[in-house]
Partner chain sequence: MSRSPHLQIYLPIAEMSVDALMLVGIGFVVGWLSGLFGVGGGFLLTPMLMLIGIPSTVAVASGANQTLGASVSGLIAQARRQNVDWQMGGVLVAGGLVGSVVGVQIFAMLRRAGQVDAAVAVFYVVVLGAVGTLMVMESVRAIFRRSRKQQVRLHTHSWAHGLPFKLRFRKSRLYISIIPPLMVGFVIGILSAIMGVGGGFMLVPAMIYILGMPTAVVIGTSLFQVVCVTASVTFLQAIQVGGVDIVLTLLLLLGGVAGAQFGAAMGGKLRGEETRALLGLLVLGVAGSLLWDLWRVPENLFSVGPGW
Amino acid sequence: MGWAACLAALLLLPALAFAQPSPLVARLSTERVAITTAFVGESILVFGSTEEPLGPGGDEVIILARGPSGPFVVRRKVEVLGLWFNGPSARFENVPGFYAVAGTRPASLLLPEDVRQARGIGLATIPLNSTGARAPGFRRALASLKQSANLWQEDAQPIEIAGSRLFNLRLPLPSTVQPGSYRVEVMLVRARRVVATEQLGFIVERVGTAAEIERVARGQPVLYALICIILAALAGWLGSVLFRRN
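How about this chain only, in the form predicted in complex with the partner chain?
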């Protein structure tokens, strides 16, 4: 169903672009990602079309997605009496929990460094101000751990071009994505300058049972604690009654 909608939208886009001349049109396959009890991650399709042909020599597109920011603590293990414990730590404020960037070609080839820096294009532009341990190893570790968890992606895959003016990118969200609002910026690059942008966004939210459990656990911990005690006791008792019958 999602695919059919995307396809229809993709087919409609050139027509829309023709009706209202715009150098860049982009949309998302969904604006809402639901974390249910069956959530295993999701992927979002970013797609659109340009007025001018895409590709080498022509226009280029860069897509940037960012999730909600928060503080993170990186810890380094140290050896104490032959055993490994957590040692020094560095605390990073306002770090994006999710960050992905992709282009029709790597952004470093398309835009000068000052533009990339100003627009926050590329993992290297994420401001990582830490308190605590100062060694650069902590910064590298944060970036590599986020990347290996698929929460930070830089040119994980290129934007696909179809028919020279249609583009699309599949943005994978792992099951560990945090709920919150996500921003997607689609930039049209011409002659090493960003000539048009489209600001899109989607929301990741818990729904159904998962949301309800999380809400009660955080909001009414005493009630949640009592429910856990009663449910576990009931399950244990009920289970033993059922199995003893057989």
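Given the form predicted in complex with the partner chain above, I would also like to look at the protein as it appears in the form predicted alone.
No partner chains or extra molecules come along with it, only the chain itself.
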């Protein structure tokens, strides 16, 4: 092959690669979730298609969503003479505020454990390193609190398949979801290996009155506390007037 032919082949490679169909295509129904004073939670639709048929004996799909991480403190209540006080505590760093994983089948049936550990697939793979009290009970308490608030979900519902190559998952966001950037990873699994990945993302942000309340609470905490006290006093006075028996 001469230099002219090699040069022509190199020039054609990008075009050929672009022409090859992707084995996985995924999208989100929205890239922005607005938190207002009437926010009661929302759900985002993750949907897409695959090149090969989905289901037993074919390809499988796993969807992993993560929210912003931050510190989290777990405290144990201690009863003393009939009163409850804060006892030992454990502080965990980089705790994901939101975590959800789902698949066409449970991830433990689709991928080896070392792959799931490396990719952080499953609640058991979340690295929770604590300072302070290090009893395993604090880690279990943290996981229980997050799961009871629907902020951590594992196989809460399976991915639905339609037409053998189309898939979708309704990703529920509870009312306590935190503002920030969220990352969604869609993985195509074939023969117990991840063969393709789609990286998606969306933003959760406060808007309108909710954003103003947050701005005042963070920027002027004294003013925010005074307003709360005044509103509580007005509510108490109004209640006494409305329910006065005479």
